[in-house]
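Take a look at this single chain in C-alpha cells; it is the form predicted alone.
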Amino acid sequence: MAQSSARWISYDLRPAKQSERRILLDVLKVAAEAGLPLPTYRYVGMGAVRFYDFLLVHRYLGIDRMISLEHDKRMYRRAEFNAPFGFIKVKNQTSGDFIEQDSFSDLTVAWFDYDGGIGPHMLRDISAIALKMKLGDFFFVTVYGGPPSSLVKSSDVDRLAWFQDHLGDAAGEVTIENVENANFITAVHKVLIAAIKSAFAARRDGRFRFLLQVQYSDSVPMITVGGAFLADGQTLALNKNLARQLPFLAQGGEQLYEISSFHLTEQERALFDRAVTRTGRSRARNTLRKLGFRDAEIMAYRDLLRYVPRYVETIV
C-alpha cells in the first residue's frame, strides 16, 4: 500500500488547489440554486492531516455529515487526531473499500483526490461507484496529471502498451502523441472521461453530467474530473445558472480549462483587480502590459478572479 502523500507535500500553499476548491463549491452551489438540498448531503473525501476541503465544504455549503479515508495506517492516527469537526469521521479504508461496504443510502458529494498517477483501482472505484450512486449524487476524481512512476522512464510506444493492457477500454481513444511527456495530462484526461461515461452507461435511471474538468499545476500537473448523476429534468436549470455564473467552464465538449497560476506582487495584484473589473480602456491593464504579461494573462486572471488566494507572510 503506497504511503500517503500527506507525509511529504505540504498543502499549506497551493494556490491553484486552492482555486480549485473555490470553483468545485461554486459549482455545488449553483447546484443548490439549482434546487438540489446540499446542506442534506453527506460529504465524502480525503482530507489527510489538514482537512481543507472539509472545511470549506461546511462553511460554503452547511454540509456536516462527513467522512474522510485514509489508508495509510500510520497518518490515520494523525487524521484522526487532526480532524477540525466532531462530526467527521475517519475512515481506515481504502476508497475501494468504502465503497464495497457503504450503502450510499444518504446524498452523497464523493470527492476521491487519489495521492498516485492514473491507475487500474481508480478505474474500479469509478466503475464501483457508478452502480451505487442515486439520483442527485456528486463524484468527483482527482489525479496526478503526469506519468506514473513505473512508466517514466518507459518509451512512449511502452507507455501506449501499458495504457492499453492495464486501462483497456478506457484508453481505447488514447494516442502515442498524448502519452509523451508534454501531453500526458490529455492521455489522463480521456481515460477519465471513457471510465466515467462507460460506467454509467448502463444507468437507465439517469445520466451522468459532467461539471467539471480541469487541470492545475502548483508543482505537478493534476486534474479533476467530476460531476452528478442527474434526471434528465434535473439539469436544465443547472446548465442554465453554470453558464451564467461559472461561463469559463461552460464550454462544452470535453475540453479541459486550465487554472493559471499567477505569482503577483501585492502591486500588481492590485493592477490586475482594476484591469479586470473596469470596462472599455484602462490605464491598469496598459501598466501591466508596459511591465511584461500578456492579454491572455489579464483574461485567465479575469476568469479566476474570484478563486484566487491571497496569502500572507507573517513574521514572529
Contents of the next structure:
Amino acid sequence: MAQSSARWISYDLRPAKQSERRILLDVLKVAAEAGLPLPTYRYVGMGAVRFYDFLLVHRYLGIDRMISLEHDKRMYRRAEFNAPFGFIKVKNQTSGDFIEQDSFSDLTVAWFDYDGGIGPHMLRDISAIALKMKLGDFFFVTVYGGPPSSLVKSSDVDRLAWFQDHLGDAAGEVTIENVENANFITAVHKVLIAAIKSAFAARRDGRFRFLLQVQYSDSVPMITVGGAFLADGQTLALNKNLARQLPFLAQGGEQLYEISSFHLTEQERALFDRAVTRTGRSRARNTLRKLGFRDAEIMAYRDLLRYVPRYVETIV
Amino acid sequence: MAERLNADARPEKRLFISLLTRDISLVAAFLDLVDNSVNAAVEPVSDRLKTANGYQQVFDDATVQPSVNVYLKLAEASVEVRDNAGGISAATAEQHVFKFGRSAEDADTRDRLSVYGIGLKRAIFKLGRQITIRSDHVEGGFDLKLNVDRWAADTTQPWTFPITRRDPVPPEKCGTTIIVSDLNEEVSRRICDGLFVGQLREAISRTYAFYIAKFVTIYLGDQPVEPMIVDIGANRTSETLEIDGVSCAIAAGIGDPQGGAFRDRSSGWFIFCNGRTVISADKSPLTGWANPGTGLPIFQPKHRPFVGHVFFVSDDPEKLPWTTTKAGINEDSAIWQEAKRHMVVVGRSVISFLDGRYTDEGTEIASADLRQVAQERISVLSSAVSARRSFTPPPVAQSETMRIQYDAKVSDIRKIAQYLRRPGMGGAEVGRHTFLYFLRNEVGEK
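The block above covers the form predicted alone; next, return the form predicted together with its partner chain.
Below is the whole assembly, all chains and molecules, this chain first.
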C-alpha cells in the first residue's frame, strides 16, 4: 500500500495551506449562517498525524463527530496515538473502502486530501461518493497539482495520452498546452471539475454546487475543489451569503482562485493591513508601492487578510 | 361492388419529431449541424472530390485553404452553431431546406456530406423547442423563428416553416447562425454533465479530421478542435475496389505508438465516407472481428498495433454505406458486405503477424521493433490512393534464448533457498541457480 506523505512532510509551516484551510472553514461557516446545521454534521478527513483540519473544524464549527482515514498501516498507529480529541475515530482504510462501506446516513463534511498526483482512484472515489451523498452534504478534494511521478519525464504528447487513457472522458477538455509543466494544474482542475459534474449529473434530487476552487503553493502546487450537494432553495441562500462574505471566490464559475503566498516582515505586514483596510488614497499603499509591491499583491492580500497566518516562536 | 374509401394516411408531426430524434445521439445531432457547414465549405471544390485520388489532390493543393469557421457554443439554456460559409438563400430555404427528405430534384451534386435531407430538422428538434435561424446570402437570406410545440400542434396541410426574407449581403458577411433555446431537459442535463463537451470535442476531432485545417476551423467554446489523425505504416496491405459508383480503398498495417504503447483508441478499423469518419477504432463484429472462422479473430491486446482504413468515396452520398445518422454503417448494404470480405483478407496478413508476436518459446516482438516493421508513417489519403500492395512481415529472427517455465512445490523452493542460505530467494532465482548448477557441474560448461 502507498505510504502516506505525512511521513516526511511537516505541516507546521505551510502558510498557503493554512490560508486554504481557513477559507474552507469560512465557506462552511457561511453555509451554517445560510441555515445548514453544521455543528450536527460529522467530519471525515485525512488527518495524518497532525490533525490540523480536525482541530480547526471542531474549534470553529463545533463539529464533534469525526473520522480520520489513514491508509498506511504503519502511519495508522501513529495517527491513532496523535488524535487530539477522543471523538476522532481513526480508521485504517482507503477513501475508496470507506465510501463503499459507510452508509452516509449522517450529514457529512468530507475532505479528501490525497497523496500523489491526479489518478483514476480519485475519480472512482468521486463517482462513488456522489451516489451516496445526501442533500446538505459537503465534499472537497485536495490534489497535488503537478504531474504524477510516472509523468514527470514524459513528453507533453505522452502526458496527454496518459490523461486520455487513464482518466477517460473526464480528460476530454484537457489540451496539450494544459499538460505542460507550467500549466499542469489547469489539467488537474479540468479533470476534477468534469469528474464531479459527471458524478452528480444523474442525481435529480439536488445539484452539486461548487463553493471552493483554489490553488496554492508552499513548496509544491496544490489544488482544492469542492462544494455541497444542495436543493435549489438551499443554494439560493448560500449564494447570497458567499457573494457578500467571500467575494473573491468565483461564484458559480469555473475559475481557479490562486491563494497567494506572502513573504513579509512584520513591519511590511502591518503596512499591508493598513493599506487594504482603508478606502481611497492611502499613505500605507503609497509606501508599499515605493517598496516595490505591486497593486495585484495588495489586492490579493486584501482578499486574504483574514486568512494569512502569523507564525511566532515561543521559548519555553 | 364494395364502396371504395380513402383511409387517412397523413403523417403526424409529433410522430415525425419522435422518430427523427429518438435514435440519434446528442453528439450525432451536433455533427449533423456541423455537416451542413462543412458541406458548404467544400462546395467550391466538390467537383474534384469524386474519387480517393481527387481527395488526395485537393489535400495536396496548397491553394486550398480553410475558408470557413464554425463556432459551437453550448450552455445550460441554449446552444448556438454559427458559421461564415456562403449562407442559405431565401429561395433555397423556401424550396428545399425544410423539406423532410430529399426528392430527386432536390439532390445537389455538390453535396458531399448531406445525404437524406433531414439532418438540420432532426438536430434542431432533438435540441429544443425554440429555434432561431438567421442566414445571410449574396442573393438574400432568411430568418426563421419557430416554436416547435406550437408548430407540432398545427395540423394545417401542407407542412411549412414560417421564414422571412433578408436583404442580400456581400460575400464576407454571409453565414448562418442557428440558436436553439428552451432546451429539452435531457439535452440540458447532458450539456452540463461535465463530460459531454469533451466527448463532443473528440467526436468532432475524429469525424472531421480530413476537413479540419484544410477546409474548416471548428471552435467548441473558445478552443479550436484539433483533428485526430490515425496514420498507418507504409508497410501495409492495401487494395481498391469499385462497386456501383462507389470506390473503396482498404488498407491494413501497423499504427503509431504513443509513449511506447499502442493505444486502444488508435487501433482497429477506421471507416471513412467522403472524407468523414463514420466508424472509429472498431474492434467488433461490425468490421469482421470475433469471427475466427470466416473473419478476423477476437480483438485482443496483442492486436493493438493493428490499424485498418476503409475509404469510401462517391459523388452520390446516398450510395455510401452509412446510416441516416452517419454515425454507423448500414450492414445490409451490398457495398459494405463486399468491402467487409475484402477487409478480412486485407487485415489477415497483419493479424497473423501480430498473433505470432508471442510464442511458446517466450520470444516476442517488442513494441519498438514493431515501429521498424511499420516503416514510415503515411496518411489515410496516401494509403487510399496507392497501388495494391502486401504487408511484409519481417524475417523471424533466430533467438539465442528460450524461456523455461515449470511449476515446483513452494516447500521445495524454500528448501533450496534455505540450503543456499538465502531464504528470500524467489522461484525464478532458484530456477536459474539450479539450471546453471547442472550446466556447470554435470554438463561441464564453464
